[in-house]
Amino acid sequence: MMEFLQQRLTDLELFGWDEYINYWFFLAMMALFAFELIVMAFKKAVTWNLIGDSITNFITLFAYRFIGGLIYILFYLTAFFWVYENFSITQLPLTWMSLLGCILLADVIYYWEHRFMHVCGLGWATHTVHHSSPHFNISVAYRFGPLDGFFPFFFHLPLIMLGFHPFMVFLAEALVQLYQTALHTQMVKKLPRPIEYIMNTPSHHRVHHATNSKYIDKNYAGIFIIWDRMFGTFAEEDEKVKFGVYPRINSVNPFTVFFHGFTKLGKQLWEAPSWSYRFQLLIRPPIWAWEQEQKRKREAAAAEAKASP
């Protein structure tokens, strides 16, 4: 076994392995929601509003990768490169036990990511994109925003710096990701308690995809749960999930769904009644705006019924 882990690999292996299971991963992602739809056409529960959804969720992918492959080759991969040459501490061997640590780091911080995206305003304006459907099917884990591709290079970044290859990070992000697409479903209720309990699985996806208020902010876990049970985000699934953001943006137009999160943030930094706030605006939860919008109201309303006679 630990001969095996030792043995060698060559970064073209990890760059080709990266397109391969992509490729082939996509593929297996479009039959699975094939078959959600023949499912959900028994069920008699598919709609011309869940066709438009779907249809939008890879629009948006298409843009995405577009706006990310511009990312990957005008910064992220020369960025990579050039700090695991100059700054790394050291630089690990390409190894199959290399690529597992990396691929465990890389779980942990994408849970840290993840967690900064719903915690930040300017990351909500783009994750919020993910969060927009109220449906939950496969075709839901291409829902992409404009700068999803942008926020993770800052936290992997580390990773290059302790000396793993810039293609074994890529790949790890990959793992990770991928994972968490066979997640986006209905179809899977729960898996047996062990699972359950270290996995992250269809279930605790769908309470990180609630409305509903016990589930909000909850299971930001990329492949493994526990790291929502260790930092305090876990919750069980025990109550029907309401799917969507609130407000809910009631659209499938693509420009709409893409563009709504940097829509709705302009129009509150162009509203903002200071710098200082729009700063906040920036760098708070997306809540601490809408708080402070009902405090608004609420003072405007005692000032009224003060005034009145």
The other form holds:
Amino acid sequence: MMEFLQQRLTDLELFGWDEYINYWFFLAMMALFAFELIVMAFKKAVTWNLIGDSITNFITLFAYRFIGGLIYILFYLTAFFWVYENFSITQLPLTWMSLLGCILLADVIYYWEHRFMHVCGLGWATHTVHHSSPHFNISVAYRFGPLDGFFPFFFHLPLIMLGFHPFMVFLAEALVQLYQTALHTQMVKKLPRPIEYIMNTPSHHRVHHATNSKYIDKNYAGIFIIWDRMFGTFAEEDEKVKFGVYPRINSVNPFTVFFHGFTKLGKQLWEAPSWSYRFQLLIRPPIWAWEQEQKRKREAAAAEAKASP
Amino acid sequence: MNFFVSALSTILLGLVVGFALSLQKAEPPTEFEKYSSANMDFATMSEVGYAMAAFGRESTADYFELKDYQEYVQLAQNDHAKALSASDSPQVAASEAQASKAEAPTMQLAQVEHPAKPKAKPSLKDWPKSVIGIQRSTELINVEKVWQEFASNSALSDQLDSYTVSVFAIYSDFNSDYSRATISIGYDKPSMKGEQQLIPKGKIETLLKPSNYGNNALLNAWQDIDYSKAVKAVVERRDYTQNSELTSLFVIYQ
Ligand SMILES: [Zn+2]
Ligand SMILES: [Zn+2]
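The structure above corresponds to the form predicted on its own; please provide the structure of the form predicted together with the partner chain.
Time for the whole complex; same chain goes first.
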């Protein structure tokens, strides 16, 4: 076992595993999605809105893939290799053992990156797309925003500096992402308790996609839920989940869905009272902007009440 | 406050895991290390990598005829070695020895057909007392000529009956500035007819463990010799099977 873990891999092989796993996993997920649709059809739960929403999900996937592909080739790959060759403190051997370590660290990093996407205005503008569906099935996992592929770069760069080969980081990133994908289902209720305690599960991720107030900004985890337990953002699924995002979007138009985070942010920036407010819109949590708007509305209402007694 | 503690613990975890992994004693590079993505175009890389994951290394090497690719890498390395041979330090001997390998006809026995992980790794225990081959006294910078002479010696190579053979190159009787030495190159086949070349006795230390090395590794290994001790000989060992080639390097002190 130990010998196997220390067996050397080539960078080419890592790259190949990445492609291989991605390809077959996608097929498996499509089969699972088909199964979900069949079950929903039996329950007579298939609506035109669900079908439109699912199609839109896959359209955002292609749009994201296109933008993400450009970012990947132009910027990610080159920068990772450049940093790996010039600024990494060591170069770890390419072994299965290193890959295991890399997955573990990529998972903590996923937690922080995901948390960042939720608490920073710019991050939320892109990540809100993933949360905006009122449905919850495998196709929602493939619902991406325009810049979802951009921020991970900065979060994974420390792994490169720590000495993990770029292809190994890509593979670990992909594995965390794929694990996450499989969680977007309502078919699985709860898994045995030890699993629910350590691993992220469909139940935990349903909580993440909820608009119930006790569930907001909880369960950011990728593979292991322990990070949420450690860092104080865990919530158990104990009341019925209402899926979606505040404010709700009432559209299955792919264009509206894909860009609504940025159109909203753009509108807020345009209407902002000052430059410092604009800056804060980009870095503060979305809830801050909402509170500020409510405050201004209340003040405006009060001023109006004073003006006309 | 809580946020900073958690962020800090994340960084700490990263450093601990990274440090633990850096202590690994990973296996030495295999033949497949040479199939690095470095010189491949993206499409080939993706295709070969995918096949490697799906069907394993050996069938991939067969299917894509990667031996051609490997030969290309080998040739490129030899060119690099020649460029380095400008100086006449003892290290050059190693690089030249390596360079001669590709041109040497007998070495084609060892030309890789199905790259595979070498099975049995030779150890010091299976060293012969002597080998059958040739002995020349030469400038180390010209050691390539001796390798060529050895390789084209059909009287010797015609006696080989198997792909599995070990070749020993023994550098001894160095002059004062290590620019000249006596070099003996021979096969580890005691039954062969030919001149017997004795391997000197002494305190043997390993410079390179059996594996596949590029020229730089071989060159650098000569620098690991402790020249303050009396160097009796430097032994370069090459183990060939039909599928693999392993190089190792040793120094024998007085
Ligand atoms: Zn989220
Ligand atoms: Zn999700």
